[in-house]
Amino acid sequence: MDPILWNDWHVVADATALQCDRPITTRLLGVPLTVSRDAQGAVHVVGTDGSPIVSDVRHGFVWACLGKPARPILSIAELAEPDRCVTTAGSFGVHVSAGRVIENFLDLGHLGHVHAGYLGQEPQTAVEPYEVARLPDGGVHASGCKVFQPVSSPTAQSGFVVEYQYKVERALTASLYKSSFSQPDRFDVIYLFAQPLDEEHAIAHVLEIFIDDGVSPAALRAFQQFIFLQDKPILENQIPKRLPIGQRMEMPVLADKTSVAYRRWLAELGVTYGTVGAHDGGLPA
């Protein structure tokens, strides 16, 4: 097991979900897990043996990790401001691997396409060129994304062209910074987190945290549960499942930037869980 993936936190459950008469089992890179709320309102989470696995309540989200956590969870900065609505929107169980999840999630010249009349529309379907560039601490960031919607959100109320950021600060763990359509000059959240139940099958878990201008928790997550519904049949239809991510696996054009950042990341950080091509030693530079 890749040691990035065995020793790093993982979302694994919806914690505002989780009720204490009704356990929920999955799994977390092919591990089987209980999670489990009790009476107290204590959060736990169990193997098949019963016994406990490091685990924490975080952003709304139960945490697990298999090992040793090598650094503690994420933290959001903006989880911190006022003036936020805050909600998780959903967890959604997809046949790809996380690595692919996030992927998709990164890929701007879908919208147009498979978001068409919402995040896109045709004929604006042309990617501006933009920039991509390390984090700091490791990670990929893609600034100056640029792309007309007609509906970006569930408060917009007329299209504009919205700027993008991307932030993947975590080896399935992405986020999106896009124009709140109410305070143009400031950015909406989106954080997905990819929960690799095995390597061809994962889980997409959402997390909203919009400039609060009267939208309802329950709006920003229908919002949201449609656009992911759009996308399933899109990511299921991939092959391979698995996120190729060796020398010439796949030919990745302009749009994709951030993609081939993001899988060349992934192969210096010696991910082979959920990936194919891997022992190619990554995409050529």
Second form
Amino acid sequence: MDPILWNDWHVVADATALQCDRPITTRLLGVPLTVSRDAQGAVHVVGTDGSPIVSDVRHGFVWACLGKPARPILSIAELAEPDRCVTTAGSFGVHVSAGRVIENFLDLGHLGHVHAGYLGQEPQTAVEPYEVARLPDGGVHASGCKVFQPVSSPTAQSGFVVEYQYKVERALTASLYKSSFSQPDRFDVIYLFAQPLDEEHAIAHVLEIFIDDGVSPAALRAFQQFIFLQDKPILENQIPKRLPIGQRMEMPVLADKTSVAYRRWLAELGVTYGTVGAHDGGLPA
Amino acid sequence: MILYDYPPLAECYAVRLLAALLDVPLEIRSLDYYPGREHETDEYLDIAPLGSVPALDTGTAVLGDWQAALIHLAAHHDATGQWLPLGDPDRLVAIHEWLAVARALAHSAGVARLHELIGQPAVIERCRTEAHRLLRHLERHLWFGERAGRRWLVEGEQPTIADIAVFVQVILCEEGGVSRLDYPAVRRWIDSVRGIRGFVVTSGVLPLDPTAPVHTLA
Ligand SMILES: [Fe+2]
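Starting from the form predicted alone above, please write out the structure of the form predicted in complex with the partner chain.
The complete assembly is shown below, putting the previous chain first.
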């Protein structure tokens, strides 16, 4: 088993939606789990034999680690800002590897095609040059991306040029920072936690941390779900369903600079679960 | 008319699709069905006692059943009378029979899809087996129909609400792990429905001609 993902924390349920009388059965890296909340409100994650799994509740989600956590659950600075509207936006299953879900989230190139009229528009789908660098603790940081978005968020009253940043701090966690419509010098933040059910199935858990300009959590959820459901069929039609890394990495189009950096980083980390080509030797060029 | 809507649900899409085909404007009230369970709140149950989504407020009644909403739209807002031929008892009966098939598909293929999409509890393999049984029934009906010169589910030159009700279930079934690969006549019929003038898509549904401008109802 892939030691990187085995010893990492993964979101396995939306804690805000977990009710006492409705335990959730799910899987993590192929291992069946039950997530439940007892009458005292405490959350438990157990395997099929009832044995407890290392777990925690953080940022509105239930987290689990099948091995020994190599690092703590990541911290999210924006959650401490008082003027934020914070909501989990639902947990959606997709028939594709978790890495593919993260990669799609990072791909600026698809906005004008898949989310035309909202997060981009045709024919202006070309992506302006932007920077991709490594985060100090490892991971990928893309910054300086600029996209014209006709409807960037549920409260946007008009289109504007939105600045984007992406961070990939953990193998299957990505965050997106985009200029807020009401305060363009600050960022609305969206975290995506991809739970690997198995090598070709994932659940996309989303956390939204928006500047509170009167937007309701329900409106944030509805908008995010509408956008995600546009991605879903595109994601599920990808071949192969696992993320190609290593020498067999597909030739990505120019716009997918962040995606190349993401795949290269996974290959360096030694992530193999849910990928293809990792054992073909060498890192991607 | 007000439609209480949760866009990912096939049944909501059916009502939005027929309304678009009939050129009937709907005032959309988007519900936080998942994960917010807004349809289980007292406020919503006061509006729609069944707690079902969609619900259509016609101005005189709130219809909590999606097929009742289709019947209402066709009976009151279709001057041609093609979608629900009220004066033709044999075709009406056939339409009702297919509405029942659509319901059975909702309870099998639809449940499988919601299991995969939002983790709704389901006995997934039983759902898929049942969905394939229904798709085989649909395939046979359409295949023989093609040979008899019948293009739609129910005898006649024009599609009916039966086509809409079954279509919304079938077009989204692959998201539940129910493949349409083995049903060529079903795939041809799907293209016929997508080719109806005024057809609109929803998330997860592609237009017949991918180069044509997309009308999305959100
Ligand atoms: Fe997208």
